[in-house]
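Single chain ahead, by itself, as structure tokens, in the form predicted on its own.
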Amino acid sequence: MSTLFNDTKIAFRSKSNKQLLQAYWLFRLMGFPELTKIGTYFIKTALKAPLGLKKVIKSTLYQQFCGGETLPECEKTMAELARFGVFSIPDYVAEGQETQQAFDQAMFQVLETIQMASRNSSIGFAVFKVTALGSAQVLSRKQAGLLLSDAEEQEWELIQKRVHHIISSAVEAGVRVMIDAEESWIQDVIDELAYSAMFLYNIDKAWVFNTCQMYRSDMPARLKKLKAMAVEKHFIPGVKLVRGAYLEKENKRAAQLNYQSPIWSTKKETDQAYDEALDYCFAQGIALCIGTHNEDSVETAIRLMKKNNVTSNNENYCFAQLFGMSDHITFNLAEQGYRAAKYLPFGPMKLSLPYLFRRANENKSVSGQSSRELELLKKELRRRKNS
């Protein structure tokens, strides 16, 4: 592990005794494969038992991975963050809703972060998925090229409103806001909504970010593709850059429908991507977003800030991780002069579901991820012990 990263003191110094000892033994237990399966069973069947249960939940697992089920729980964290000169990205993360009135909820939950993220400097974006705003179904037919229907145009444009109300909104209140990526079969769709946003809004500061999941084998044509648009257009181009969270769903439809995936072989070609991309972004003066939990890609961005004469606390570049996750990189970034941020997600528990499931299983599929969280909370155990 790198030295920059393997101060364990700080690294877990916003949490109690008791809050690390829970850490550590839902970490020993992700590690698992088999375990999570049963955990993610157990709590899908829980949450339709009585209450008891349900506040075991949530004592555990959802407390770990998300700051509260309404914007307001999550002051407290969030406060808490901030101490230690941590940013927070609140994320609104109910997923798999299909009505109007859901997507309306969900669009005026993200208005009422950047309300907030108004108020707070401690907040560093607003965060939105567009299938929080509007039916997955209509963004697949719209970028396949279909004929929409009548109810399906009108779903179109409410997702639009949407999308640039909560745009709008955020830069009128001064609040930078970035769009999650989602699935390859909708992503282009979504590109074109943020790059019309970025025409719009990214003139003097780049106030909207996209994000890129390093993890497609075209991404970095992508890239390249936003960077001549935006020379063309005259406009700041943000960028989140991700390694990508929908492998499985991915390399499973390609194989479905009989087309090639659009993921890369193996993950050495998404890291070496991860990596190129980054210099890219850097020598291009893209506005970044470094979104990741390896150690070796943030140590490589830091030498690209240096090499292009970037500081420290420039708030074009900033560094996130989800929060719950890697602490030993956000908070030895922080402190370290660095604008390093935590997505803090929150929303009913029940609804959070989907989230919940992904840490697991991202805990339990991405290589060596419990065992380097169980290491460090070993270790900050016995230093505080020995101490």
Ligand SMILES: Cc1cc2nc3c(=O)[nH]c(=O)nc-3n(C[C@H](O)[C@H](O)[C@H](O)COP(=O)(O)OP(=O)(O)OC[C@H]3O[C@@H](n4cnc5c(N)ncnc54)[C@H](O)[C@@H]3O)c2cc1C
Second form
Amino acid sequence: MSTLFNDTKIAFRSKSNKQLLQAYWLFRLMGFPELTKIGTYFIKTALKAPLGLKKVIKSTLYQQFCGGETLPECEKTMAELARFGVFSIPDYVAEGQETQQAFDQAMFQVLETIQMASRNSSIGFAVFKVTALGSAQVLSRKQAGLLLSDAEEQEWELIQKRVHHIISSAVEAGVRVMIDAEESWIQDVIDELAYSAMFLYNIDKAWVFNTCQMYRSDMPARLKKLKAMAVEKHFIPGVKLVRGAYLEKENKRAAQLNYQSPIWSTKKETDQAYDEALDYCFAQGIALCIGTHNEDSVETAIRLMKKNNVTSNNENYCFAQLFGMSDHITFNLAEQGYRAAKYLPFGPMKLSLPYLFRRANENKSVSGQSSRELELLKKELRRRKNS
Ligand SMILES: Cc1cc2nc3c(=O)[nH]c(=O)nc-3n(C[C@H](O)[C@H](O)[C@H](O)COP(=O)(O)OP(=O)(O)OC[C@H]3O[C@@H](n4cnc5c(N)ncnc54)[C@H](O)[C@@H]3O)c2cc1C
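For comparison with the form predicted on its own, kindly provide the form predicted together with the named molecule.
The next block holds the full complex; its first chain is the one shown before.
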């Protein structure tokens, strides 16, 4: 492991011994693929599950990866992160919702985040998913160029209104806002919404950040297109760089519908594209949120900051990891003066299940993320025992 991140005392200083032990057992359990499969089945059916099971999920997965059911419930965690120089990006996670009421509710939650962020400097950004604000089906039909019914046209109008209401409120309140990336069959529509918002608002600085998933083989070209558009239309581009969370879903759909998957065929190609995108963004002055748990990419970013004379506290560049993961990166970065953040998911437990399901699956590979987390947790538990 890089010497930059190997100080586990700093990495886990916000965690009590009990919290460390709980995290240790959770990552151990997630390291058993069969158990994760069974757990995932239960998570998916937890709506109908008995109260006991819901309690178990709440005190394990939910507690590890979410800040609370409501924004005020997250305040304690946000204050704890701020104490160590880490800022929060509260993220309302309610996925798979389909009613107008739920879409409005999601918008109000993001607006509440913006209000809180305008008063609380430990909140770095507001963030939202477009599919939390409107039907994914309408977005998909729109991208496919299909004729929308009157009802669908109305829904599309509502989606645009909600997106613009959030972004204009954020800019008015002096709060930056990020738009999450989703599946490729709706992402063009999301990108268009983001580009038009950047054109409107990113004049004096990058208020709006769109997300680029570097596991997509067309993403280097799309990034260049964004830069060209920014030059032509005189706006400052802002980008959150991630690798991408929907790999299996993307590949499965491409195979089912018999088209070429938009995803690179190897992890190595994704890694290379990610690091080249970092290089490109720094060289081209694109404001960046570096969203990754990959230590090599974080080190590359730090090297590029130095090469491009970007100071560690430059407000146009920050690092972000998900709450409950890679504390060794976030807390050590903050300790060294970099702008480091945690994406802090919040929302009712039953609506957070798809998010938890993605985290459990991401951590199920024994050779992957969970083993990294486990090794660090073990090291810190041992250190505390001996000191
Ligand atoms: C702050 C933050 C915000 C995020 N926001 C979003 C978002 O808006 N949208 C989104 O989709 N995801 C988002 N993610 C999740 C992200 O896309 C990744 O799934 C996750 O961070 C794991 O990638 P990594 O860079 O941390 O590290 P690594 O563990 O090094 O990489 C794992 C990733 O590599 C890619 N990969 C794995 N195997 C292959 C393969 N065989 N071929 C090609 N590529 C492969 C996949 O993208 C996989 O997730 C976010 C993550 C963070 C930390």
